[in-house]
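Take a look at this one chain, the form predicted alone, written out in structure tokens.
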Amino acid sequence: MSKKTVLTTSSGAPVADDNNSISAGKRGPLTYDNHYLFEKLAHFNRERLPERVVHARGTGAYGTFTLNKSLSDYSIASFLQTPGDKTEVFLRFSTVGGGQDSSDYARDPRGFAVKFYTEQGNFDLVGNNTPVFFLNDPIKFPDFVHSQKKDPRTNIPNPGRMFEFWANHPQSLHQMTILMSDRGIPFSLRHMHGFGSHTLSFWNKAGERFWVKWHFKTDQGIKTLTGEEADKMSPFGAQQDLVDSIDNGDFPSWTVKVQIMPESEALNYKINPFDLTKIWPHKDYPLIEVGSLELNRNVDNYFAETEQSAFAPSNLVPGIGASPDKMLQARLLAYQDAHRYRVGANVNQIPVNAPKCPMNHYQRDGAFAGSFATNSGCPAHGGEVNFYPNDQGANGAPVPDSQLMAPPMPVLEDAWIGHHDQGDEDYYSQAGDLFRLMSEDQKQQLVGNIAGGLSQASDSVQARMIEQFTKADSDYGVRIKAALS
């Protein structure tokens, strides 16, 4: 006969009696003196961490990053310098805007976040399902991100609101034509291409600096659905065919390539290639082939796992590095202010987040200081030195490498420091030459998406953005406007 688990308090304590309360008398009230109620029940009011602003509603899987192709030329990067090595990663899909309450198929970027555990530490790919984004500017992200959510006064999306914004921001017309584009609603997570968007940069043992973009492409095909199709999904699809396709050994994979654009070319390159609203021509930065991702093992607490992952782009190794993209220098400090305040100040204790390389540091102190120290193979820290520099590196306190050190970046303009507007760009070539690479049902698609959302914004609104249309192709003008005549 197996032996009995007995069922105890979170400090240990045998429970005698999970089904009743102590009352005074069968039909008394309570006492109080139920110190295993009051547990349960204060412990129940925190279950929930506060919600992500954004990506609030997702779902992760692990996998294994397999590099096929050395990248030893332009990094120092230990997870990229040997053909078959294999790095453990942690993937989370999300929807952007909606909350824990959205549907998996709602129009909306779905987040690609890659958290690879390397030897040197986690390196943190925070990406989305599509290769640009609404903003160059970061100063604009709470304004773009209260217009893409609930209307303050109905507590109901306003599409006027969304088109409202757009039509006062032209950066945002390459990602808004994306979204509105067949490829707005991903019939899965395994059907769509994911991309870190932003540029990164990448530095090999001689000081060379190369910038870079990330591109993840499924092996699954692309597979979407169009509205009417999405409104009769079940609102957690999405996530049970990732799930289901993982327990079933049905492993999603993607290709990984690279575009790598050395130093010296940035400067004079005919677009800012540090704008994260416009890509990078292939026919002038083709991809390269690097390796394949597999996702083949499903979390087993959705909560300790996934809704506690945190990614974020500061989060680098040596050989890869940021670069001058002001949304990605924004992002250096908010996603990591983020996570300190919506789970805490030792978030990357935390299992999911933990590096499977030791952690070498002198941070102390904050919630749960040590608690996982065993699971990241980091030392608990106890009564060790905690400042540096000090005298206790011959006993294996830890040292910086200079060796490590990412060389100085430039600054690739006679710059001056100020407010420097971005009005003047070009953010309507790189939409018009989408739009001509669709089909004619790509094309109606689109504009019937469109014109379903725009129709509620004022006559303004939808001049403004008409005017956009045409700039960027005059047939996507004329056919916008005949939708909402």
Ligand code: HEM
Contents of the next structure:
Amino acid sequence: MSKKTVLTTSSGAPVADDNNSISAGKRGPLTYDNHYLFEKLAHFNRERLPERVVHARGTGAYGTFTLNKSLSDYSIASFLQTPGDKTEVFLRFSTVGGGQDSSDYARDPRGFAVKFYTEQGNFDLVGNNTPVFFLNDPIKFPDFVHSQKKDPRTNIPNPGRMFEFWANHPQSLHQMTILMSDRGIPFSLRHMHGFGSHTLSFWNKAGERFWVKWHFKTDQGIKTLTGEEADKMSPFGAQQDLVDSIDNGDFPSWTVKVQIMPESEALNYKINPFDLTKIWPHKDYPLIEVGSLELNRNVDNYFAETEQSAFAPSNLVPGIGASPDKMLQARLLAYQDAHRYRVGANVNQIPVNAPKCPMNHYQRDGAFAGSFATNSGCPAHGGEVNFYPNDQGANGAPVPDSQLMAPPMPVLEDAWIGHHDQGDEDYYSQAGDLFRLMSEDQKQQLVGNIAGGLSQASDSVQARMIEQFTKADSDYGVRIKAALS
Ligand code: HEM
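Form predicted alone done, so how does the form predicted together with the ligand look?
Whole complex next, starting from this chain.
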């Protein structure tokens, strides 16, 4: 006979009855000694974390990054040295604007956040399925997100507000053109590319720095939905598709490529390589294949792993650095701050976030400190020294490794500190190039998608948007104007 497992309270005491509360008589009332009932209700009240302020709806899976080209000429990053080396990853896909209860099939960028558990700490590439973004100054991010989320009065998405923001921000035109194109709604999370989007950097043993963009090209091929097709999909379809394909051993994969620009070329390159609204044309900086990424294991528990996962652009490792990109600079702060609010001070001790290598630091205490001490990488933090510098280095107390100092970041111009307006940048050429690359069918889809939303905006917003489209390509402007009238 198999041994029964006895149900217990959260403090381990056996429970005699889990169906009936304690009451004075069959009809009640309840009595005050219902501490087990109270424990259940109180825990239930605390079962949620605040949802992410953006990218709330997501799904994650584990996988493997396999390097097939050494990047040792460019970077000392431990996981980029030896072809064949494998690094475990956790990837969370998401939509951006909708809450946790929204649909998988919104016309919205998709988050593509990859955590590489390297031997020298976690490297997080917190990107999207698009190579550019709507903004190049982070001070606009809260305004932008407010305009894209639900109307504050009706709690209903309002395209008029979205276009009102875009009409005032020509820097959004390139990303908005991608969003409204036939690529705006991926068929599944497997059938889309991923991009680090920002310019990051590599630095090598000689202290030379290179500017880098990361690309993940889907091996499943691009597959998309029209708005009408998306409306017919089940709201959980994309999550189901990913879970099923991994459960069935049909592991999705991406070919990983980088674009590399020597540090000195940034100054004289024809576009600002740190402007997140722009791509680097491949003919100037070709894609170099460096490896592959495969997803091969679903999470066991969605909440513990996917919901508590926390990605931060500031999670960098030796050999990989940031860049002057203003958006990236702001993100270096924003994410860890969000995690402390959403999950807590010891967010990095939770297994999905903890590095797979030792984590030796002098940060102490806080809620749940040491809870995951048995998990590899997490410190137990007993009585050992908790300040630095100290005299305990010989006894194993952690010390900084000056060999791993990143080279200083250049300031690329004779710079003055102040509010610098980027209004004189060219926000039209690349949007126009994209429009001109589209087939007739793609142009028609683009125009239909834009007109559907823009028709709900004011005349003044429509006029300013038409002006932007016309600057990108006169045919783009003519077509939108015709569709609106
Ligand atoms: C200044 C600009 C930005 C700010 C302030 C910002 C802020 C945030 C915040 C606060 C979160 C929620 C984090 C959490 O609670 O765990 C988030 C999530 C996310 N952001 Fe951003 N964001 C910015 C721009 C971008 C850009 C340019 C990209 C892509 C290129 C991006 C991709 C993502 C992704 C993929 C997530 C979800 C990560 C996950 O799966 O947990 N964000 N962002």
